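There is one chain below, alone, in structure tokens, taken in the form predicted alone.
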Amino acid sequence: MSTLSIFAPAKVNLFLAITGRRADGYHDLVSVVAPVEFGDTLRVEAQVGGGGAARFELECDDAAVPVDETNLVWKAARAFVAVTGWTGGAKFFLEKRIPMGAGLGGGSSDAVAALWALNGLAGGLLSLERLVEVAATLGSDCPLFLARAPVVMRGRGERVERLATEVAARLHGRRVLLFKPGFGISTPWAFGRMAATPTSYLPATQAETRLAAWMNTPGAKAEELLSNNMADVVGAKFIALPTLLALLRARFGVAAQMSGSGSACFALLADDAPVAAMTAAIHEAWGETAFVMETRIA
């Protein structure tokens, strides 16, 4: 294969409990993620490297995406260079969606992405469990993206489990209405924030009682799940998120909550749900900058 293109989907945190920070400065979790329909693509070239080494070029569509080696994409295709010792190359073209500072996982995505495209192209060089563990050198947020259906996560990310068919399948579908303001959050501030708090966590043993409670009661809706202990910390600051939420809640009666450390938010939609009036009222709190994205838990 000389060009794949891979879809690169956004993220949710239905469920995200920071139960810690660990003696290595990361933080320990808790959480429940599930993967959309809407995402990025990234498209791949392969061409020879130079010289006996891999070489690689990155080009995007949104001006604002970094296309040199501090970019997510770039690291995957070191990083898989270095485990491998491929020497091949790729032109890598990204098709930007997911919002920047979102909290919806796009560079960990794209890096994902670019691991599993680079594997192809290289003949399948490492095996899933390998894939894994070189995604977890990457971001706590890389793992999950392999598994490309809905997951628990433990550890500072990197020890995933897939969900059980029957309670996956509570998720499968359901719609969901992603919005973001037209600033971002930064993931290590808003940990610092966690870490400057540190009541604000919830303890493991609690998290997991309540995982545990809702995952083993049949026909336990998805909205029962949700839960954030990030967005109290973060809206302190960024009063702009709760407020919205709660507007949300109170109008239309939904499940609304921060996904990951924000600044992107997301509602769950029932069939009937009035997204044209939602959307509105997004737009009011928020301007028209505001992201807004219908989707679906893929």
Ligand code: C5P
The other form holds:
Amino acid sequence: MSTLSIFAPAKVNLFLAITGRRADGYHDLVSVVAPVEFGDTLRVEAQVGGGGAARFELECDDAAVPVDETNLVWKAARAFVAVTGWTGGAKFFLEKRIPMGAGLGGGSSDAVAALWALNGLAGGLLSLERLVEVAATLGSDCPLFLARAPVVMRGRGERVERLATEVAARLHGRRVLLFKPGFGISTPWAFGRMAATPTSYLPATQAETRLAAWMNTPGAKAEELLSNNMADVVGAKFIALPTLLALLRARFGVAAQMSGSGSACFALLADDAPVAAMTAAIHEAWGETAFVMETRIA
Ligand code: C5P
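We have the form predicted alone; now please give the form predicted in complex with the named molecule.
Starting with the chain above, the whole complex follows.
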């Protein structure tokens, strides 16, 4: 039986502009998103399908992760079968490392790893373009993970464009510190707060102008790109986030912000960044249950 082991990276939103609400209830956005070297691992073992129908199983090393059909790995498997008619089967083992409710894209990345693995087991039935379309039906943050590189995403997340080589090089390999408090934040709740506060939107023309200015400035630093217009509405309720971010900026001079709709945040680290002191400050503010992980932009 063939077994695949697929790395499912976390992501950070270096630039996130929610530009307005759409007729379908989703939001349009413009975001620069990058995978990092930290993530989950999905091991996939081919199974023989039974009775003409594909059969799947899912296990996870973290008991807090639901392994029923609400898990996006299951939804990815169901979607793959629906579009391909594949009759094989697979057993998934998820080694879960990315915290949930974090804005780090963990569930979305796992789903894309599952899609990618099944397509491999099935002999490449779907093109990359088709995989992107199927990924978009699973979640707005799924298509970006098929690029395996820093991208700009637009629309509700389904329009993904890789950054030009020189622009991606400004991000590639940058050290980042990820940190998350003991609580998570619901993405629909955060978008709901945006909708209830229309002044929180950044008009698309302004978002595109800011992004183009950064991209068109050769050698512009990653620090100059950081921005997230969900931070204010989320921070108004979860004040532990802006409080710690302000402290880290003031004490350590780092560029730091929330990723996606939170609750995880990240700081860009210089080579000589005092990571131990920053980690201590994070635990001091958020308690010992806070998650802290040093990694790099992939
Ligand atoms: O696409 P996904 O299922 O991950 O989105 C979860 C929720 O987040 C949506 O139901 C919606 O409330 C909100 N959302 C949004 N606009 C986006 C992405 C997500 O309003 N572009």
